[in-house]
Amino acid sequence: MKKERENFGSRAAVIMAMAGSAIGLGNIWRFPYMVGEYGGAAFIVVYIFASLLLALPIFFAESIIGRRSGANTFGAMETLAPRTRWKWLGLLTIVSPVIILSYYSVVGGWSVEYLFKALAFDFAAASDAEVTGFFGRFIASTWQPVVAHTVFLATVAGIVLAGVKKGIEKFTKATMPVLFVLIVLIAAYSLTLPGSRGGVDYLLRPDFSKLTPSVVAAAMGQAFFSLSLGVGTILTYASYMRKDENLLASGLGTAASDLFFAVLAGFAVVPAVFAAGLAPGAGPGLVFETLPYIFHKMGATLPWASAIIAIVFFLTILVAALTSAISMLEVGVAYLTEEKGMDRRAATWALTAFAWVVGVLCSLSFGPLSHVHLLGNPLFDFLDKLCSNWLLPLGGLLFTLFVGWKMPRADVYDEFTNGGTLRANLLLFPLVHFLIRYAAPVGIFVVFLTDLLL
């Protein structure tokens, strides 16, 4: 007898879970340094339009497939397109999130380590040289990052083990409001720092002369990455929706939450960077190298305030990382429990073990295995580029093609409008279907082409 699937209990739970999947390191770690590298406000403008016109239609496509089928990513393809090659899309979106989780949990482990450092007041007590060199020494070491990676991944597994309602829904409903409060507090403090006005101008005054094809492609890619598209996480969460849920409202709520949080993260980090007289284009190390230096300098005059802000900041990063990571693990767990008959505990620990092993190798690629390269890249960078530049866009492209061209328009209409009962959805359906069928695939193709040529 097939076990009855769990469902989210309310629209708020749906939005919290999906926003939790979307809001993660892509917002608080990746977005600020992308803004810094690609010219500030002009990048943000393109990012907002890309989120609404490219990413949101893909989000709707995944949601339509997930709720229509009520199944995991593989089962969804078998349900909606039985005995066709579309099943390979289902398998792709089972493998991709586990690979992403493997190296994502390494960065999540960094947030664990930095939170412990903040709790121990290490940033205020250390010398200038110790603070500026800490990140490099930490990631190049053997055991510290592996232990942190293990702690982070075990926490993710523990949440997923509890199930959809008692684990994922309960965790995201409790942490998402806290996450927004924390980032607002950090942004408010950042704006009070002397010299922060330069960062505000950098974020609010676009210089469109800086827009180049690479900037546009980067903004589109960030919108795509930020909403966790193309890897089946949104599809899987949508499969836990009740049939009376409003896909338009859930999608808009998730996208708005993601955009709002990303902008808040920008205001939390960039003004502080300008206040410290540092470069906003510091790259991926912006959060883990620049911010501890700022907390250290602050600690010279305000040690307690510095410590509290550092704790709040790295706690925010950790919670954001966890909410995304649990959605990645849940994709594979849903597949193994529903298609292979495994119980949730066995499925969770099997996938966690795989992610842990690959994650350890990724962690060691910054130190003892730094000489090992795949196609000219250390393992961490190779997997990041493989997923971000190829697997995620490919998954998103196939989802939009499936909904736009394979699924009968009547079925898409029925699912998006709840059988024609939702007035706003009825009015917007022609636009949404057009964006899914034409605009989103073209946008993804542009990202692919730019990555190849630039």
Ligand code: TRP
The other form holds:
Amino acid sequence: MKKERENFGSRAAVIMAMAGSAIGLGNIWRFPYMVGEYGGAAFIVVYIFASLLLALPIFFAESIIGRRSGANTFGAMETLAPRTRWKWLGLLTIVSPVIILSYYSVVGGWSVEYLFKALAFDFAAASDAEVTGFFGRFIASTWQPVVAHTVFLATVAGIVLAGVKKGIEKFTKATMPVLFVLIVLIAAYSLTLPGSRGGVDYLLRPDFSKLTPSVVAAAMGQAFFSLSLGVGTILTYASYMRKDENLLASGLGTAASDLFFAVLAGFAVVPAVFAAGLAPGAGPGLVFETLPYIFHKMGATLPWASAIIAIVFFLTILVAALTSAISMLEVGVAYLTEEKGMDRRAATWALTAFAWVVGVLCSLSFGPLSHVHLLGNPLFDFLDKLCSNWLLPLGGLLFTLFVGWKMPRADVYDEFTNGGTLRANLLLFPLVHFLIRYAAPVGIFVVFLTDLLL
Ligand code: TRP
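Could the form predicted in complex with the ligand be given as well, to go with the form predicted alone?
Next comes the full complex, and the chain you just saw is listed first.
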């Protein structure tokens, strides 16, 4: 008794929705501070290799499963491998996106707060000490970040409630092109700042002596996080794709725009950090702590330009975060409506409520609950590490094993090449299948193991 499923309306819409999911806080907030923390250009080089050799094959594996089955992550496993233990992979991927959503929404809330601060011209008006101290005080407070988290999450739920076509597709289509223009402008501005040269060198001159197993593992985790892999987000979106879409093209298009966007964000953030004489290794606060300082300094001489750049910047982060967060919620909503017969409204609110509660605890873990540790980390850090370092690689590994070893090669071939009708796909199929079957799983496993043992 299958319900009629919605589909994305056009090829451009699919790529934009996938890119909308991929491009988010991972690119603008997480990537620059990871680059700063893990040694600059060398991290970027490893990140690019991890994206091409490990992440892209998972992207293809998820799209193949999603479109072949035309179902949510759980239903996909039941359709392609009925009554096997693979259903646990389906279940894993229902749980993890909602966990990610809960702490992601906290950072989404930060961008809401900062947008309001920018709109109020706060960065120019405050004193040096106020600007640098603001982030620490804000995240450690009880109510402000919780309210911001609530506003962010409610917006996400509202968009998902409107449905795939009217909500996600419309929203993403309207905002993604604007986003590209904005980040290019900000990067260009950042490069004109006196003293930004050091940042450019930092981003372009790799020092490979800094590479350690944990740098490689972090680069891999970042690549998976950035492409929304390992938890069935891409699988679910691919299940909304029509049979005549090209999986190779949408995968390459998404990966290329995601990579391009991350590097642009790096160029927007890191040179500005150097120009201000600040340290790139400041951690998760990098974007929220150092950029307001830069807007503040600039505000002394150019108040209007500084205010406008600040508003545009935090608006950019917010929009990018929203398009990603809706993709996390959609995975669970697809499961609950299709497998459990819940209506879309109930499913959306149930998952939102769960993410809200966990998110509130994450938010408080910077303040009143900072003494509560799980395996040595406050809740926010614990969940981020659990997801990026463990659940995403594990999910990704299992998706590649499923397509590489469980699905008949003929089915994979049929799906990837649209029944043998696409030329470039036919040509690349042996390589892609090799990557999915051997290179990616072995690579992920080795990175996992060396990080664990060394
Ligand atoms: N890729 C998004 C970003 O870079 C975040 C994201 C969306 C995600 N869906 C996901 C991360 C699923 C992991 C899994 O911000």
